[in-house]
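As a starting point, one isolated chain is supplied in structure tokens, in the form predicted alone.
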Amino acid sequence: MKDITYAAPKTIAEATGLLNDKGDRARILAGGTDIIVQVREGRRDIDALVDVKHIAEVNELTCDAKGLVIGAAVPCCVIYENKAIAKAYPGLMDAVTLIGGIQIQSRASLGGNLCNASPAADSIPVLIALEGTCEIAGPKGNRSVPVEQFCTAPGKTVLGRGEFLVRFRFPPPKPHSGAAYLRFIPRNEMDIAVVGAGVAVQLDGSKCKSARIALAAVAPTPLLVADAGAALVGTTLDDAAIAKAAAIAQAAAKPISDMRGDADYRRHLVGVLVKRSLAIAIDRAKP
């Protein structure tokens, strides 16, 4: 087997320095549920693993009036065991409880799920729907990127040389708002979404004030369908309005055919899951 250097920095500056020195030959280790498997199977050829779990900022988890902050290395189980987060962000709970089994959830993080940049990642659509932003650190300083702009292609992200994802920030829940995530899998033994849909809505009386709809597994990257959300604004969220938004989402999807489902089947599922997830989010948004 090939020797791989292991480093465990304790500060952001130390981590960015190590990553900058190694460039593409280094990868972040947090939960390790993706990178360790990829290296073992020869799908990633690297020289160094930089373990960021000892850096305080990537382990941050706060939920208060200012919103929600989740460090990139916080395990999924720590998130869904937090009662304040579960109450304020139920749509996020839909996703984090689906990422692998209990053993995986004790290691896997939202940061790792995003940085793996799988088009079918379960957490990303709802992170987009909830207007999440990514805080990135690098040799030249820090920058913020909306979650929907983070993935650029399958397995590719906006991260440059020496950069890594530190934390997520989410705004506080809006009054009379709700979110939800649903996915379809062919069977429990194949725990990868054929299609996923994450949505968020805000009500103003009987009408929709704002809405966001994001999809997984139907494009090269997780997909924010802004037009579908915009189609709901000002409506009473009746069946006709929801059907129109679902049709717009279907039209925006560009799925492929593979062993999990063909393109037409995936496009059909987009309509089904958008309607169902909107129904859940609307119910959660009601007073």
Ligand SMILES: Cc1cc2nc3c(=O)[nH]c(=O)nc-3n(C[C@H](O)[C@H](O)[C@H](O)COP(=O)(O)OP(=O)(O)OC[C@H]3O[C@@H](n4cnc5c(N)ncnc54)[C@H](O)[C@@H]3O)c2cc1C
Contents of the next structure:
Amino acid sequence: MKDITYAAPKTIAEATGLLNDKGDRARILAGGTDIIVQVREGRRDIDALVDVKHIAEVNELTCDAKGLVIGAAVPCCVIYENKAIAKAYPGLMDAVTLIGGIQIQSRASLGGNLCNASPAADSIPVLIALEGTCEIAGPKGNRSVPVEQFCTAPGKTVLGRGEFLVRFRFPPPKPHSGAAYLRFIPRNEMDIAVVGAGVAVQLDGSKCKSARIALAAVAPTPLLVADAGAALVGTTLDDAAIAKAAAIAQAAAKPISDMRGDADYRRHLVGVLVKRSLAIAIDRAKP
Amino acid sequence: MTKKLHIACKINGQPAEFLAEPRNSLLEALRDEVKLTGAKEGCNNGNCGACNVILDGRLVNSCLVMAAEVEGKSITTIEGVATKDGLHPLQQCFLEGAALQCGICTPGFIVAAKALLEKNPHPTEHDARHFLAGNLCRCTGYDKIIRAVLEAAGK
Ligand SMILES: Cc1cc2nc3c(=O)[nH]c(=O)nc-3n(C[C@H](O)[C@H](O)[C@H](O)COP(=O)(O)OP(=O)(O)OC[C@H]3O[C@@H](n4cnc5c(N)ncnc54)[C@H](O)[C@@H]3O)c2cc1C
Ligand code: FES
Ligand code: FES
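For the form predicted together with the named molecule instead of the form predicted alone, what are the coordinates?
Starting with the chain above, the whole complex follows.
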């Protein structure tokens, strides 16, 4: 690896100060499962790693009546070992249990998954479906951004000079709601999503009260397809309604062709995964 | 070159100190500074598991940990798996079951399997295959490895 420096600030102010001084010559180190490889392979040219794991706020994890707070650097394994989160947010579990293998899950954080801004990142669709917001700290203060607005291009985010992601906030699960994430990969584990779909639905009796559908790996950024969710509202979530939502999601997808699959194949997968993930979410939403 | 860092941690139960450059991975520090060469560099990008160590109770790829991060932490490497009374049951079962050929993947598999058995002393075959999905072997094939792990779990 090229010569770099390493700093481990203990407070948010110290971290934003360091990041502000160094601008894009510094990158945050959370679990390191993306950034260490990128720096080693020369895909990110930086001078400094700023390890945020000694800052209390990025390690926060609380799940209570007010909702869910996940510090940006909390590793996947700590999230899925938390029984309260597993019970209240099974859709989130789908994502955190399939990122990498055990070794990766020991380190990989949701903050890293989002800030790396890969279009194929597995956690982002369900973070969007669950109406997550990102709390950002910066030299000029704090701000909040909905997850769906965070990534702006492959590898790019809304973070400005000196800013970093501190934590995610999610509202408490709505009554009779359920969420799910599914991805398609050619093997069972350890691969990058060809397509991913994260969905959430809320039921009101036999009808759908609200729904959100988000996709991975079909556009330059993770995609919230608001129209697809809206098409389900007021329906009984019958096959025709689900087929219509899936078709809207397919139309919104702007996939590229690459070695993992061509654009038509990806568009086909969007339809399949939206239908299948909705079936799981609806099942979870039932009383 | 950036100044070397002085790192104090615990390795295989013993206090340890070493110097490392800020750019060094834990794997590089273990092999080149601490001279514990049991952890192997296979891919150096998180895919093969040959560099596996247990860091504060968690299985990690030491190629994806910076040496500077382990200040104050506790590390178990393959060198810490056998005891003075002899080989760990996993090591014995790998030997008896011929679960290795070239052996490059073996330290990683054994450290990973140790982490598995600490968490789940009686894994099913599915549990073992799932837990070890981050470890690659290019010569033996996985059946003998999985059988050795399940055999060791029974001991
Ligand atoms: C073998 C292997 C398998 C993988 N499998 C998957 C998979 O199945 N699915 C998947 O989605 N990903 C996968 N990944 C990619 C990676 O593990 C994930 O993206 C992971 O969530 C990244 O988190 P991290 O904490 O390790 O991030 P880091 O590598 O520490 O950081 C990632 C990026 O985000 C920035 N960053 C991190 N935290 C913050 C913050 N708080 N504020 C601002 N910027 C920040 C960093 O500077 C860096 O640019 C895999 C990686 C490997 C090596
Ligand atoms: S060398 Fe670390 S995972 Fe392959
Ligand atoms: S024995 Fe050679 S790689 Fe596994």
